[in-house]
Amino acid sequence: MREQPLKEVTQLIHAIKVGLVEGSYGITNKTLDIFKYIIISKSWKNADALMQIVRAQCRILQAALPQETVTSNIARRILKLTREEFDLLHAKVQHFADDSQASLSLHKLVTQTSESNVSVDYSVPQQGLREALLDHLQEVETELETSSENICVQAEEHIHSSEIILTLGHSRSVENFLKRAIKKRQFLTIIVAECAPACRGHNLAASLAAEKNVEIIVIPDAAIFAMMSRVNKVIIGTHSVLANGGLRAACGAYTVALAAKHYSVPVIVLAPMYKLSPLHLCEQDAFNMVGCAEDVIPYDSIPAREAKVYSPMFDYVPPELVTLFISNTGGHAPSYVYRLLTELYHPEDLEI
């Protein structure tokens, strides 16, 4: 039987296509409302029918969304918190059952865990579910609505007095990133490559000039491996991490990384948790998008007549390439992705 979209899924789908909704952040929020609205509205009975209702709109807006890897991030929380909430109310419940259970040793409560982790059965009702999740999920609302500004107190470590800075394009996490170290460090000097052929990148360099205290150059892509020997360090933001530690961020990018990696510059990504996907690369149906080559060469133009012209919105950078993440919750090497991901996502769920 095929699956019907709720009518908020819906309005979301069309709100992202034509421009309404937009940025990484908001679609996870608006996709955590969805989300809330089903457990607080539909009238499912236990966590195994709510996991399918989250697991059905997940592969709608997968289907119709497939570069937007925010919503089967959030899904993948939801379902996880689904499993550990009904975890922890199936422990209470047995527990008072059997008051031999009081004095359990730190062993046995540990392999009782994971022997009840293969044969939960998730069809049982259990009392006090929807209530547990809500508040779990005021947790969730919480963390995402101070990710930006948990990536910004760490500026400080992470940026000095009188150095360089190299960023492409216009990520809102790398603008107030680099906000915040204008404020407390004197006398940077902040690069910002254009990012052709949107040229997002003038918009930052307007936004950054202006703070005190600070110098802006504006670049072409091309003097992006001219300019790199002077650079202390790049900081760029990205669409995506997946799951080996590699990126999908903004076309240009790769370039970067490359240029970075022949002056042995440090390459920080700033990556909020929700943009942690556990997908590869070989994995993903539609990685890139091509974008309106109206910028590259105007379709009146007589070389449009003839020419064959590709505008890619995203490159793939390999996780060799990146030096650290910054996320949230604080640090972490390219090569400690696999453990977050572990700690966000139920291995049931990697794939909905």
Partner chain sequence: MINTNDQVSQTESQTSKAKPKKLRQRNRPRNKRNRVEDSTTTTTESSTTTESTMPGENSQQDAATREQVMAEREAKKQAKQAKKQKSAPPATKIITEVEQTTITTKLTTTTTTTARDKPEPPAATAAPAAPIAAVTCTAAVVTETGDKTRDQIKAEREAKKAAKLAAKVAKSSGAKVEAPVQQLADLKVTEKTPAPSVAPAPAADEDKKKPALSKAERRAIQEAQRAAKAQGQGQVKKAQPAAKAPVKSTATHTAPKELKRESVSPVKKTTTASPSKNSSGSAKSECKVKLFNHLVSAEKGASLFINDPLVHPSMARLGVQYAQRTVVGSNARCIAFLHALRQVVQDFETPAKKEFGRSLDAAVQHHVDHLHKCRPLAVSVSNAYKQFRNQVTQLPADVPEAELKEILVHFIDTYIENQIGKAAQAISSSLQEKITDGDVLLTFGCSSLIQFICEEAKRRQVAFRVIVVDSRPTCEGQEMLRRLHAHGIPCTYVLINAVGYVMAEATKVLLGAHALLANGYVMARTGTAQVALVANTHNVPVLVCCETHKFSERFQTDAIVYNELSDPNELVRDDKCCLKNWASKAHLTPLNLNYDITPPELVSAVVTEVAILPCTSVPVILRIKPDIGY
The other form holds:
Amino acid sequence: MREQPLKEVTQLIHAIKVGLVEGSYGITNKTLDIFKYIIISKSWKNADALMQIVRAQCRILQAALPQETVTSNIARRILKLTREEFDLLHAKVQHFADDSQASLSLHKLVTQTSESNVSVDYSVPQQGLREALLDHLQEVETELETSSENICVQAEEHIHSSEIILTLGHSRSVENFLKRAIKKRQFLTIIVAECAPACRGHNLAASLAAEKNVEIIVIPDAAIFAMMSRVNKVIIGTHSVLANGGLRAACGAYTVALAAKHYSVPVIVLAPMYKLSPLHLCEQDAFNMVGCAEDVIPYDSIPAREAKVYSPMFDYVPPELVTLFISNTGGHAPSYVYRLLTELYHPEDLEI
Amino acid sequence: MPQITETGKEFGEQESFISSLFKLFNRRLLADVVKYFLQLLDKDKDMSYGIAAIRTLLMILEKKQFGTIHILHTTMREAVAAMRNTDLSIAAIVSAGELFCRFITLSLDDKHMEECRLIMINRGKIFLDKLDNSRQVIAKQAQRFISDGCRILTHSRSRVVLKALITASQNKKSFHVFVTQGGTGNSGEEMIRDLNAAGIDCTLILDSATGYVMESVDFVMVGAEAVVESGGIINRIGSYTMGLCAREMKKPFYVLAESFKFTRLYPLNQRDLPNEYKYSRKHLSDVSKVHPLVDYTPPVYITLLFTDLGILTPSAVSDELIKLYM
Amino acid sequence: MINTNDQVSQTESQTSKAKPKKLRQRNRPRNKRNRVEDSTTTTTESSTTTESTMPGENSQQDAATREQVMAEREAKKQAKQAKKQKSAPPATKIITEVEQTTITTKLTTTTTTTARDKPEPPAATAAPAAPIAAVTCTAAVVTETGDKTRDQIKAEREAKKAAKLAAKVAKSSGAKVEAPVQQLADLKVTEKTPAPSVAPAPAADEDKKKPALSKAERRAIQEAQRAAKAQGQGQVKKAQPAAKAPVKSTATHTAPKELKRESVSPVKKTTTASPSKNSSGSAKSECKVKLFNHLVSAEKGASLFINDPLVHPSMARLGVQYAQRTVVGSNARCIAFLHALRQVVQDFETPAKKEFGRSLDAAVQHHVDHLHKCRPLAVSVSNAYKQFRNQVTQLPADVPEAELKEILVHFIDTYIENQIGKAAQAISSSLQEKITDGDVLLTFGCSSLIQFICEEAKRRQVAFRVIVVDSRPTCEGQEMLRRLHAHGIPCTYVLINAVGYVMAEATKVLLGAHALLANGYVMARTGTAQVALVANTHNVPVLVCCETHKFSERFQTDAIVYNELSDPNELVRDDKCCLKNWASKAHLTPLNLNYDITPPELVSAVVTEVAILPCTSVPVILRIKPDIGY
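Form predicted together with its partner chain structure, per the form predicted alone context:
Below: every chain and molecule of the assembly, starting with the one above.
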């Protein structure tokens, strides 16, 4: 069954592909707007219908942008919200002490009574669902807006004075985090690896250089291992966080994490909650994508005619190389990511 | 009729009389239990020991009348002990039995015995249904990780792994499987036979060739007899070595285990594993000359666990168990 | 004498014809080319004169004296010409020039980087000015007569003030000479940027107009002083190369025109933006330098390449090639060095009453020091030099010079053939067994040895392919790609951040090395350690191919203890890059490291011509190496 995309969804896909909307935050915001629009304006009679619409649009977005997992993450959040609000309004299911309503667990397996064996029927029309959803959605929006700030306030706890920090490329979260740290701490040295071929590290360096009381050193990617012996901390951003606690980060992050492991330097990853995705690293084809190779070697050079040139965008960083995740809800170990996922998303929504 | 309290404690002097009567009654019961258990396993070769144990316990619940919950508990425990004595995989039986007991007696309100019993039977049936399907669920989850042209290493014979591989092959994927002999017995050959029957390419290798083969495989997939609280597994001897090699060669190590295999054990090392798990009953008196049947693989060597509750990291197992037993 | 015979004769003729030649020059049409040429020829003149006064003897004191005399004479001549050109008080000029050139030549002869406290403070003051002065004068002779732009005058004044202050400062403390010296040098050198001739002009006028410090000059001098105070020794070091730059620019040499032009451009690149920013410039480099304070920076003065009369032209050319990275790569540098050395040996003339061996040794030492200043010596080069020295000390006595030269030249040729040529063949043949059909070799950067191995494998018609990993800013991998492509080897090309992406396909990693350290660490181009690290994670064996002549007795545990820094501006991509004005941003520094150190646990094997060894067996080879012979 081919689902028809909404006009807004098509526009969003186009905007993302063309580059008008870029960065995870921007995409998340726009996607949230679309779903809000769906909730407000679309005619849906019951929770089930709404969830169908959301699922359909999410599938379309996923198919169009397989790497942008934030779209499906937000869709899953919406679905979970819908279920929650519906249940609250129904006040049917007895909630147990913890939130095991949402999660499959041994406990749940073991304690199900015969009534609760029947899954909740979402197709019953429910009064006040729309308003409740919009309220809750407001909360989600606020959370989204303040996610950056919430991460930054933790800067003080993790960075002390006279530290040498290494970072890679240009991440919005890392930039704000470091700026906050610079304000609060003295004599920081920040080493920025430029992350060729886009060299976005230069942007970060230029932006940080405007601050006082900090020393910025820009190094080429090749010097990461050489400098690592002097680095105190590695702070990087990521594109998304996978279900096992691993990362899908900018290409080059794997090398940074490996070098940090070699010298036992802690790797701190700044990841707001909307980047947490319940995917696993299994389909290698869909995991990575390659970008334009022109920056790597110009098309018109002679060997480039016959050589294969790759410019991959992402890198997989296994969870054992990551020391700490800092998200807007606080700090977490990579082994705890599974728990965050169960709190964020409903298990039935893992496969949209 | 003595009052039934929540804990099922009986009153006073009648207790001793009934319990002694009960004990006489029990010996026969237990013999029946074991017979039923073995019958179940005979009939269906594919049934896991844990499931068979649960079925047996359910049968007891259905067939017998119990005065008190306390008696019920005791009977169940004794039944489990009897099944353990059959010298089959004790870990699965213990964990399944434990879980079943917990399951049926959990948060029973102040109701009549009969009502309780009906509730428990109901729950038991639901539980069993869910668990029957668990292998299916696990196999489905493992599909995404088996890609075309991949090379898989597995240890001896595991029905869950077999099911996962057969499902993958039915989904038109072609891959190659290396199967270790699995020590004494011919479980390795049985696995090869089953795989060949399903049309899957496979090779039988010596247990000692695990290190040699490891650099050329893509990942390791094993079953488990029990999943312990630390997130590690108890599995046929040789699994620990395989886990060590896999970690050294940076290959993922996947464990396929149903949820009823979760048990509240926490071994610290190989020595810390109880002897009943490691040796068959007849050798328990003198273990110095015998080699164990199972070993313990710590969670640090395991990449992911595929269970019917979802794909879990080893640290999530402890979470599950805590939720259950607290 | 180090100079060629022809040069010596030319010197004589030139000296004798100095006057009329200059007169002729005066009437030639003025254009940029002539100006440059003229400065060259005039500098040539003076250099040859000074050269002729300096026989290549060991005693530098004698040289100084003789030089002094000749320099004075030369200065006088130049003064006279300048007088004819401009109506300037000749007297002061001549005197100052004499003093200046004296100090100049003194300074030239001492090639080591020691603080110079010459006896005559005023002379010392004028010293920096002097070199410029001499060049200036001669150049000024041919510049537009009397037409000085306002800028020129200002600059001249500034320079003079700075020089004067330097004198005062020199009186107080020796080290501080450097500050204004550098200040002055930078001034001068910066002035050179508009046009080569304009720069010397101000200095000339500086001699004539001594009084009143202008505001700018005062400020500049103050800043320089402050900087000097703040940075102490660090400043001294930095000032040294820069100071020597103007110093050397006075002394003349026989470098061809092109060299001068080439050297002017590096000046433009390496000097800081403007005189006023000098102190801040040095303060800036302190920023990054906190971590790399001990490493030699890439700052080089222009005149490093223009002058030294003791340096053979082929060596001077080599120096420029090193500094400008025209000749890169361990083997290439070594071979180039040995070729130049052979030339030097062949052209060497033992000075009277001196022993061939010792005098040659000293001369070669001087050359090697010069090369080291252009770019820190490669391990292969210093090893070759050591071997050469050994050979020189072992020369038999009582053998005619020609035969000794024969021996040395033969030694050099054998060294190249055995240590580099045959070693490469041996390494290649031992590796050929390891390269089989279906192999995917991964290599990093550009290594002549790896290229040789791949070519050999291709010749044997092995079906393999190569993945070339490259990194900014040098992008040497493109060169490797080009070479491999020319031999028809199928290649893949990625940047180093994608090495995790391609490593899964690779079956072997082949790396070249700059040197192998005695504790088993591999010193190679920056990025090699990263490639080895990722290879280890993917269980891909790492083979380092290294000839034994690159084995070093040094110990080093990480890449920061010793390294070479190159031009940070290479990191700036293009005009639109955010780093474009990094110099103007106070705390921003690009860092361009040349080498990094790979720990031995990441390397599976080192392939040498002697054997395939584990990385930890380097000291074994060093121990048995003398027995291997050449």
